[in-house]
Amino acid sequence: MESYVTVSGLISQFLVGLSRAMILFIVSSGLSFILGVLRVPNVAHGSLYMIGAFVAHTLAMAAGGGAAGFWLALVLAPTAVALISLAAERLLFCHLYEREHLMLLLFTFALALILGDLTKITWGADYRSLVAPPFLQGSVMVLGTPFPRYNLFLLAVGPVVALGLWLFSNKTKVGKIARAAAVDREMVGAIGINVGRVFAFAFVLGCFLAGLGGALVSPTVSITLGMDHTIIIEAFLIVTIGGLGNMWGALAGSLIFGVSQSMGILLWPQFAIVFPYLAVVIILTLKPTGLLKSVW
């Protein structure tokens, strides 16, 4: 097995794993943000990711494809997901925040089933694919290894999202209030702040990131029903090993998950799926509370 592993292949798979980790981070950071502020285990997060991918394809095709259609989809698809989540939060979630976590889990699971059926009714069961704009097609040489331009683009987007979330959480008034609400929501409400609006904003922002992840992944995978199942399992595992509600933990977990999965494909393709879950088992065995401090 080792004789087939070359330095070039190792570098290529490592970079592919990093680019995959960026998608995982964008989706997981949204889930982690919702968990941290609202204490809601949002199982419907994966369905919103799937809807983001379908909406991105629809918008890109409506705009005639090409670079303009891609950028339009990249902006408007997450926005559409954010609007859907805002309606769900204002009509449904805002009445349930004081309920037990199990009830919230069951509610979001039911919402995921509803969104899945609505997606099937709207787009059908056919596979779809979105073509990246011309300047993001093809490959470039990275460390002497050909690497897809689009994956390089993903490697740039991930840190930008991480920096944006950090700036929002630490440098803006709304972000600081959201962090305070995550620690003591009763005290935040007692000083006259509308906690309901803070929760709504946090939920919408987290869901926007799910839609963004769906739009970004569209040129790299088939857009189809069921793509939400895998991502929500992976996102919850990443949030768990990183530390519940910890954004940097979500980043660390995503890197571990993405790279281990990619290395597994290179080293032992038949059992590649085992590698990231084995990493999860090892981490939780050594540190059951996660890599970084949980906000729960």
The other form holds:
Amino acid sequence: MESYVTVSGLISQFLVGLSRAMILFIVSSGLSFILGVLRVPNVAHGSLYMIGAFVAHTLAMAAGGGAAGFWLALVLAPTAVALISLAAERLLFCHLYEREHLMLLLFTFALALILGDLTKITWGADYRSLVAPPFLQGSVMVLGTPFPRYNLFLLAVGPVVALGLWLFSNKTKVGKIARAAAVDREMVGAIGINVGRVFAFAFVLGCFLAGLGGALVSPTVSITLGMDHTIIIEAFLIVTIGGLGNMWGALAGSLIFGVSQSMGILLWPQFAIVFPYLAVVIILTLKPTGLLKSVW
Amino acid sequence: MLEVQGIHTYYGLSHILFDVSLRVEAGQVVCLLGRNGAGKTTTLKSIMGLAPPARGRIRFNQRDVTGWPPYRMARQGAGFVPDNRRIFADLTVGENLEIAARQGPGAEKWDRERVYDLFPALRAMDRRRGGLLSGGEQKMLAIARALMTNPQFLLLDEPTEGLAPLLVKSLGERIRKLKELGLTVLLAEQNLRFTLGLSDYGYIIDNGRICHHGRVAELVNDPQVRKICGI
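What would the structure be for the form predicted in complex with the partner chain, rather than the form predicted alone?
After this comes the whole thing, all chains and molecules, with the earlier chain placed first.
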């Protein structure tokens, strides 16, 4: 078995892990953002990711299934998820921010179950798949091994999202207000800012990222019920090992999670699933508060 | 400018303020004196909407503002400087000021430059994170941040607490300057001497009740007041 591990195989598998990490990062940075600013542990975040994938599929099919459909879906599916989350925020979440975390956890868990059932009613239990546009199909040779083009695309999108988030929180006034609200929401109100609106915006932005992750992942996996559970567990672990509410922490956590998963497949396929969780255990044993500074 | 009429405020089940009433006229510096835990901070928070009173009324600028959320109070012209500063630690000094900037109703047009003119020490720290400032610097920043909202009325909660005597003196000068610029101030203090030269009128609060009020010069000579204020 060991003889199959070659340098090029290692690098190729490492890149696969990195591209998986980009999806994890996009989803978990949204979760982390909501945790940081609103202090809401949103279990329904994974459901929004799943809905993002289903909506992307429906839109792409409606647009004829071609390249144009894919790009349209990539933009509109996260937007649709953002609109759903806006409705959820205005109707439900905005009344609950003062509740204790356990209540919020139960509430968002209930919402995850409801959204899961609604997804089942709307799209059924069939497996679906989305086809990437032609120029993102197939493979390119990276150091002598074929590497999927779509994964290269993901490797490019991840840093763009990270940069966008960084610019948003450090260079825009809304972003700075969101950072201030993460630390002291009451004082943000006392300087004349309508915190409710800031919260609504932060929530919608975080959920948009869940939808974007769902849309982006859909050409690489089969879109199906249950993908919400997998991602939400991973995203919570990533946010925990990275440091709650810390965007760079979400990035570090995603890289660790994604890469240890892909390396595990190469090194010990039967136990591959254990590797990322093992990494989580090691990190939390050494540093229970997470790798980077938590805003909590 | 401000009229508080018989407010009762609770934190959960504990009754903190009992029938507190006070008035602040435009252009005045009125002080609220009392020991630690007497109810000074709660009074200021009740006015600002951070701890809304269960009973009683608050009028501000000829409007009934009872139960208004803090952001509406701020937009109406109330600037709040909390006793524990509550600087946004992750933001730089400049960003702390930037997010507070607002075209408030105040007559003076404060912006970052003018605020730095008032507190020159802050200018050099524009890019430093708020959490890295010393206590005294954070006090200045908290006042500067409130000024950025262009208030007519400033709620100052124990600005001298924990400051070195020299800083206390210079802070007094700044507050006097703000008064000259036409700002109305409600100043919560333990330090009776600090308020002497600054304020026109004083209220003494003890165990959540206003027990004395009068001109500050007269309050200083009242033996009961001196006892409450620990002189």
